[in-house]
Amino acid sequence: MNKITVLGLGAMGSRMATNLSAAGHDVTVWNRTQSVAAALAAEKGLSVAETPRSAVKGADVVVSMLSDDDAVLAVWHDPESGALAAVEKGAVIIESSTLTPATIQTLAGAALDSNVRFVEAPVVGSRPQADAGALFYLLSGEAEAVDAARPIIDVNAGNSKYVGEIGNAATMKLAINGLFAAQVAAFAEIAGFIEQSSLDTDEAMETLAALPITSPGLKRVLGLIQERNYSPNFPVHLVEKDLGYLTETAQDLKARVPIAEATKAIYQQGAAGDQRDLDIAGIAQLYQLSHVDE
């Protein structure tokens, strides 16, 4: 048994903080809205904290799943609640949030000049993996660091890949969300298409979901966008901030990602209007005929 925090408790991270308490971890968890750490803890009995800070103390992992990088920045570095002050020497730090790589070496360089172990590890996956503990994870950090995280990743993780030095599992999550936002918009925009031709839109969406080109995640996509169902999972919003994270790499690569940048333009549009808390799915709407005739 391990005593664990984790700081954030969204769709992600209340999910991995369960499945850590259900494989006998004590945990304690920090949520910036309260109430939302006290159903939790009550209907799961986990231990709450009241700030970052008390949350970690005594901690040997702490994993963080938070929701951009200024909330990470403020949880960790806040002069009056950040969590890195109190974190043990020796201790592991497993930072899950989607992050821009410049972040990340900021965080991991904290750590290690606090004598803390820090670990690189965005997941792929939305809540049913999480909650199956089924999770992709992409690692980056120190091989020993890594080594002392595993049996805390593997209790949410179906898989995991090493990509090397930190900065690099921030980058293939921003590709992997990249180039999953622009195929969601992609088939968003043609569903709009075939919905104002004169085929059956049903049809037309079936024969889309069983060809070679659709993989499984785009399948269940098509799914939601033909029933209209968009209760979020990965909601626009936060598919707009990581598009946004990935042309600002990009620039900082100096490499020309112009599908990416439109692809950012049309959840700017989602995010900026009723699509901002549905689910990626959601962003159909822009296309569909009871929203494009109003």
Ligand SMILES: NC(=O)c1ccc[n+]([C@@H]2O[C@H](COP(=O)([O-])OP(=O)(O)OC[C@H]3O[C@@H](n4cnc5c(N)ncnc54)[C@H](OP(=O)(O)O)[C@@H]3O)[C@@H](O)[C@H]2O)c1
The other form holds:
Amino acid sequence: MNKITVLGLGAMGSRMATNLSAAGHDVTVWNRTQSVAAALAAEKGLSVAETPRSAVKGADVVVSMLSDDDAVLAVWHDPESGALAAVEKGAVIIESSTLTPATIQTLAGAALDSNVRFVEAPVVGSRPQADAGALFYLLSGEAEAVDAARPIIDVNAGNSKYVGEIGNAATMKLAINGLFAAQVAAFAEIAGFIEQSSLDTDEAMETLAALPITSPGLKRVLGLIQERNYSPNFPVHLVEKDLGYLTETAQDLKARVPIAEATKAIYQQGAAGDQRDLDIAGIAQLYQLSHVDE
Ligand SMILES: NC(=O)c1ccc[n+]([C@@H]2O[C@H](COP(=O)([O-])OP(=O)(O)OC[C@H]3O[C@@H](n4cnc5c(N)ncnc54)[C@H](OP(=O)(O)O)[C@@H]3O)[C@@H](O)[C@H]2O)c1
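Switch from the form predicted alone, shown above, to the form predicted together with the ligand and output its structure.
First the chain shown before, then all remaining chains and molecules of the complex.
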């Protein structure tokens, strides 16, 4: 049994904390909105802390699952309440938020300066995979730190891939999400095109789903678009955030990413409008007859 702190109890962090507790670990939680932490702690028998700094005291392992670069920098580095100042020497940080490689490098450098082991561990998969402890982890960091973190990671992992130096896991995660988001945007647009044509929409969508150009992941998205089922797993505003991080990182790398730029503009429109909190498949609303402006 390990003493584990989970920082951030959103859709993903709450599920991870629940699984870690069910696996027999002693779990302390912290969340910016304290009522969320109190409710989860009461339901699952976890300990609650009032600040990130008090939450990590005495922990062997700290898991962080926060929305973005700004959240992570605030939670780790706030001069009054930031967690890093209180992480025990020799403890392991598992940073699972989807961030820019630049921010993860800053965090890892600060952890190293504090003699704390640091594992970069963003995840592929969404709420159902988190519920099932079947996320795909991308891992970067010192091999010794990754080995130390692995038994804890395995509680929420179905699979993992070590991708080398710090920053690589973020780069890989942004590459995966960029590719997926571009494909979903393309299918959403084509679904709207079909709907406004004289084709039988259901038949045409079934034809698309049966073709080898449609991956299993996209087949699922096509089904959601047909059903107009946009209850969130991976919400549009987080997709937009990741595309912003991808294009920002591409600029640093001097890599040309015109499709990612175009895709970002589409999700920006969704995130600024009614689609913000819908699932990624909900970007299709931009093109559906009931939502398209005359
Ligand atoms: N959802 C997915 O399918 C999915 C899949 C893979 C990876 N991810 C990544 O995993 C991370 C978490 O995703 P999620 O779906 O769990 O997000 P979420 O449900 O929106 O939760 C975000 C968490 O971050 C906290 N937070 C936001 N801004 C903060 C700030 N300034 N200071 C402190 N805490 C702050 C929120 O606290 P409050 O409760 O106070 O708002 C909440 O605990 C993101 O980086 C996301 O890109 C998500």
